[in-house]
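The form predicted on its own is given below as one chain in structure tokens.
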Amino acid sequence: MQQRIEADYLIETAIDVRKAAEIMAGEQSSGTFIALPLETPDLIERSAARVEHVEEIDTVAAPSLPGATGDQGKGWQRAKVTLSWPFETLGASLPNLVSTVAGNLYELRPFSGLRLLDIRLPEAFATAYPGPRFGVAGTRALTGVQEGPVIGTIVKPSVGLNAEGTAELVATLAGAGIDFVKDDELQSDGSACPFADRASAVMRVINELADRTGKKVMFAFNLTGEIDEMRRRHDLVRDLGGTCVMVNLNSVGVSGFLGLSRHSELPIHAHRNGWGYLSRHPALGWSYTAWSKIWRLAGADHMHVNGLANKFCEDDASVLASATAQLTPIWKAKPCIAMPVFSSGQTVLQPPETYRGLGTTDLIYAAGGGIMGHPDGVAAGVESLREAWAAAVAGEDPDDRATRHPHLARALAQARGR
């Protein structure tokens, strides 16, 4: 059984790469910039991080990031490095794990690039943390969507609607047959749209429609705030009959998120806004594979992964890798599977490549303008997305399917600018 914590990194440095890896190991465990009398061989054996693997990749002429030092005559070397730590040093603690694998490494002078690629954890973490309580199966059960993707959207405009205006929009979306709606990450509890008023108004229309049709739309209410606020807001949503809450991960941090997830009786829709500052430079920050493991283990049921041909800077290969990671078990006994959420400029054009790349429909496909901007109305927008996905799963050319489904035809023409 694995008893050490392992982390993989991409590094760039002007010094010998193994020496650079040893500096990383020392900085993040028992060492410092100078040898100390108390850092005995026995202490190092028990407590120090180890360099498990170094694989040189290539050399570049210029540093990726400013502030690095070293002998630049040989260029800047890139390598993959694996470090490990004894589990006993920090125990099964996610906050302290983050400090260990991603602490003071990024500002070390010998490095002109450093990126955390992946982490592997002893199964003691599986016992200590909840993991997703609902994930794919629970989300499908609550939405009633047993096949195909969960089709969703975002309240737009992001802010500006009051509680009743939000409820009116949700009534329209729910009446159009949508499966899932979420607050925008900017909408929480301002005086223009108080959380309690919004939750009450929205759940009134959702419950009324569910009573008439038997279909209950899942609405992810953004309850981001301080821990006690989030718990109170969760309880209100639960008591109103709601089936999902949403949290901005970078805003509340690991401990704040755990304060909610250990309390929660509802699926948690985890929003990654701010992800760009952790990842945009390829030689700095985190990979989504590593970062999302923290939140999945902490209890996130849905994880945003961007979308293909999105409005942001992330390329399609990265998006698909992020989504695949959410559906890849962390351990066999406790998989910690989260449902990937595709969003950002999604229309009827992306389902074929999304399905080919992911190989499953275990996802939430959230389209704003792709639904609400359909020339024939919101219901036509929902229908066109369902047909686009049906074509993707069947391996059918969407244009062929569009000859039998005019709403899909109109959506394809609009998305292509015709």
Given for the second form:
Number of protein chains: 2
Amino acid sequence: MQQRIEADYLIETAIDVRKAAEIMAGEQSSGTFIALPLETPDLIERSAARVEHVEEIDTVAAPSLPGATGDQGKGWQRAKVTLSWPFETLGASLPNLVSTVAGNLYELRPFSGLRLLDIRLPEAFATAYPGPRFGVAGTRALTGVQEGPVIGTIVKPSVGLNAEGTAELVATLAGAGIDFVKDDELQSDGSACPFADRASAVMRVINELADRTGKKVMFAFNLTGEIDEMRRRHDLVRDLGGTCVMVNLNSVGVSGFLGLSRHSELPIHAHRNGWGYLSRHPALGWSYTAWSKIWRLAGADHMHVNGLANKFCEDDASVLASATAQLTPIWKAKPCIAMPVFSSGQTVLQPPETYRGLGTTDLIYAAGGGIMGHPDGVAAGVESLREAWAAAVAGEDPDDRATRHPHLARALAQARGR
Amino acid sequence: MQQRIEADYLIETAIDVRKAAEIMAGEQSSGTFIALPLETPDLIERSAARVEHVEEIDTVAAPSLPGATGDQGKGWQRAKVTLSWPFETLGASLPNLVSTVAGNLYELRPFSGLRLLDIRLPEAFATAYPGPRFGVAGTRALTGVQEGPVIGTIVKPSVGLNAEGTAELVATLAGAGIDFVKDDELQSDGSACPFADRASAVMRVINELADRTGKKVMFAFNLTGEIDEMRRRHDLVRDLGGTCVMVNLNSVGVSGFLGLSRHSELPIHAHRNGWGYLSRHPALGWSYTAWSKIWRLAGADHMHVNGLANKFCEDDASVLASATAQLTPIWKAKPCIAMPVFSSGQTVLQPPETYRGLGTTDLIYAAGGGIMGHPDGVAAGVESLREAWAAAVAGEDPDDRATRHPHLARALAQARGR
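Can you now output the form predicted in complex with a further copy of the same chain? The one shown was the form predicted on its own.
Let's see the whole complex now, leading with the same chain.
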């Protein structure tokens, strides 16, 4: 059983990589830049971080990040490094874990690149933290989607609709058979669309339809705010019969999120907006695998992963790695599986590759234009996405299936024509 | 009076910079990648973000960040761009402000660089948020330091001392006349040095000395954790007669911090560890000016700014800009001045340049080796720093002053010999 905290990093340095790793370990535990009189051998044995593994990768001619020292004209060595820390220094505390594995490291002078790739934690963290309370099974139970992906969309325009306007749009989407709708991440509780008004108006629509048809659309209400606000908004959603809340992770932070999560009785849809500033440079910041483990453990049920052939900078391999990470157990006894949320430019074109890469339909597939823009209407948009996924799962050419499903045929033509 | 929210960015793009700015504004308000049926002219007028200003800077040959599209072989244009948002969309909410000004922007494809430089907020934010409750005046009152910088140090080794070991070190430092001591950012509440034990042991030492001498050392106890933990630890420190708590901003997040700050009756010492992953690449992330405004408004009393000739990658101009930003009013009626904390390799050498750059001694000057390592002992280390600062303020050559102050002379020799 794992007793120490471990973290893997990609580093880039002009000095000896083993020495560079030792500098990281020193800075992030008992050491500092100078010799310390109280740093005794016994204290080091008890408290110091250890270099567990160093694996050289390759050498690059120019430093990836400015400001690094140590250039000897022999290029900049890249390596994968694993450090470990004694559990006793911080205990099972996610906020303090962040300080330990991602603290004052990124500005250390010998490094022209430093990125956190992964973390492994003692099982005491599994006991101390809730993990996703709903995850895949809970989301399927609440949406009634027992097979295939949960088909979802986003309220658009992102901002500008008032509560009644939002509810009207939801009525259209719910009437078209959608499983899931989310607020935009920019929409929380401004005076132009107050949270309580929006929640009441939207849930009136959703509850009425559920009473008539038995199908309750899951709406992720963006309650991003301060702790007391988030708890109050959560309670309102719950009392109105809602089945999901949404929060912007980078806007509330780990302790902010836990203030909601430990209180929550609903699935938490976790939005990663701002992720770009943590990850856009490949030699800096966080990998999504490492970062998402923090939030999964803290209780995120749905984690955004972008989508294949998306409208942002991220390539497909990175998207699939992020999604696979959400579906990979953290511990056997406590897997903390979060449902990956695919979005950004998703249409009927991406299901085959997405399914090939992931091997499961345990995901939320959110499309905007692919649903709202279908030439035969919103219901045809939803249906064409379900058919595209059914073809992907069956290993069938979508165009073959389209010969029997005209809505899929038109969706394919539209998506390819764009 | 400012009615809209404004943000300045550094951008780098191969497309027309005005068009690039419009894409940012669209993505971060009512627009998206596709035309929206509900996005009416009236809705846009009410809700859209606006491009307020575009100012071209220069052109670079290669993209600063990978993944950007639009290259036409004419280089990558850098520009300063100002966007604005209607207040009504989000209201006076710091968490939602973060989603708005630093959300899904950094991954937009036309950008090979995007960095948030500054933000300007309507005064409703000044009413909604506390700002620093103690700041410079409160910190001076509590430490009894009416002139010159507050001289501080850090408990070292960073981790590994138990509660009693920490208290013994504090006894030495307090006996030597230090004004301020802080926990290491890696030390919060592990079983190797539990928070309650450490706070009790340290405050016993500090209170005894205060009873004897009238001078109470300010100790910043690192209470980083979940909301309830932080509040409980804060209450303990207050009840023990402590005068400061410390929190790692990136570990708790904005909503986490506010959960502490709205409860706090003590100065909050805000640590920025992890700042490197938000800022190390000059064309990505956040400027400290923008980022620190969020925390100052949320109630941070002390903000870390690194130090001149520091041991990390940051250059002196950046350090001085960060420090100056903390001392620059956000609003005339509510300045939200936080006390800048200089640390990292600080000795008797940096006061002249620091004072020249800043023009004030309203700061905390934290030295480790410069105090603990003085050849004549810790008291001599503290005294030499005070003398170095007195010389800086008087415009006196430190070596001239050193002829009258042998402790300063030895400290200068030691620092230069390093």
